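Only one chain is given next, in C-alpha cells, and it is the form predicted on its own.
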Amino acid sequence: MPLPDPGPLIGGVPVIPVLTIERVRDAVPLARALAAGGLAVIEVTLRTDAALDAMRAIASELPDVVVGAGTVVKDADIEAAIAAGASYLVSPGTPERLADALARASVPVIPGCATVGEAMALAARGFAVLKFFPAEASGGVAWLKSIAGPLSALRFCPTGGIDMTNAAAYLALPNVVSIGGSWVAPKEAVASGDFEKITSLARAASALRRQRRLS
C-alpha cells in the first residue's frame, strides 16, 4: 500500500515555517501571524518542553492551520505528535529503525537525507516526499540539481541555512515542493510579541510563489 504523500499537505506553500516554541501562550498568536502573511502550514520542532502542548493548542484553536512535528528522532515522537494534533511528520535524518516506524504512521512523512544513498534507501521504503537537511551544508541548489536526472521520482523540501538571500534559487527547481526556514519567525520577534512582524515576513515568503508561477 503507498505511504500517505505530504505533497498535498504542504505543496500549498512557498515556505514552511520551522518554530521552535519555547512558550506555549506564544503558539497561537504565533502561528495566526504567518496564516495573516499566507504561511498557514507549520512545522514545530520538538526540541523544547512546550512543543507537544504548543502544537496542541495550534491544532485545537486554528483549524485552518496545518500543524506538522519536526525533529521527530525516536518512536515514541511519533505517537506523541499524532496525538498533539501533527498533521505530518518530519525528521532530520532517518536511520533504518525510524524509518520503519515512520512508514507505518498513519499521517504523511518527509523523512530527513543528506546524500543520494539516503535518499535512494527512503525512496525504496515508498518515501516520495523527502527533507533535503542540512540543505546548504550538504550541497543545495547544486545537489538538488544534479540528483534531478537519476531520482527524476523523488521531491524534495530542503532545510537547514535558508532565506530570503536563496529561497528563490531552491523554489526554481522542479523537484522542490517547498522549503523549510525560520527565518520568518525571528526568536526575539516572538519573544516580545512582535507579530506584526513575523506577519510581514511571513507575506514577504508567501510572495515567492508568485514570483515562482510568473517567472
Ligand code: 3PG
Contents of the next structure:
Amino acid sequence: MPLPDPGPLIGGVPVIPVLTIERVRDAVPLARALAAGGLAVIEVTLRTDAALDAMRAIASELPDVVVGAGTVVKDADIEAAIAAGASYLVSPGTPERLADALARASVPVIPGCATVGEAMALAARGFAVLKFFPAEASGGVAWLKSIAGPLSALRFCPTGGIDMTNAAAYLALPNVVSIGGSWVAPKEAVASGDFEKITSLARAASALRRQRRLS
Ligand code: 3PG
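Condition change, the form predicted on its own to the form predicted together with this ligand:
Next comes the full complex, and the chain you just saw is listed first.
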C-alpha cells in the first residue's frame, strides 16, 4: 500500500530550513522570521534537548507553519516527534529497522538515503520522496541526474552542503521536490536574535523557485 506522500506538504516551497535549536525561546521568533521570508515549511532536528519543546511551541503558536522533525534516528523519536506536533518526519539515513517503524508512522516521512541501493530499498517499501543526504558529499547534482532514468518514479529532497551558491542547480532538476539546508538560519544570527537577517536570507531562498518558474 502506498505510504502518505510528503510531496504536497513540502513541494510548495523551494527550501526547507533545517534548524538545530539550542534554546526553546528562539523557536517561535525563528520560525516566524523564516515564514515572513516565505519559508513556512521547516524541519527541527532532534539533536538538542530543546528540540521537542521547540517544535511544540512552533506547532501551537504558529498554525500556518508546517513543522517537521529531522534527525529521526530511532523508533522512540517517531512518537515523541508526532506528540510534539511534527507534521512530517525526516531521517538522515534509514537502516531497515527504522524503515519498518517509519513505514508505520501516521504522518508523511522523508527517509534518508545516500546510495542507489538504499534508494531502491526505500522505493520498494513505498516511500515516494527521499532525503538525499549528505547531498554534496554523496555526488550532488550529478548523482540526482544519473538516478533520474533508472529510478524515474522517485523524487528527492537533497540536503547537506547546499546553500545559495548551488541551490538553483538542485532546484532545476525534475526529480527534486525541494531542498533542505541550514544556511538560512545561521547559528550566530539565532544566538544574537538577528531575526531580520534570517527573514532576508529566507526571502532570497524563497525567490529561487520564482526564478525557476520564470525561466
Ligand atoms: C542536516 O540534516 O544537517 C542538513 O543536511 C543540514 O545540512 P547543512 O548544514 O549542510 O545545510
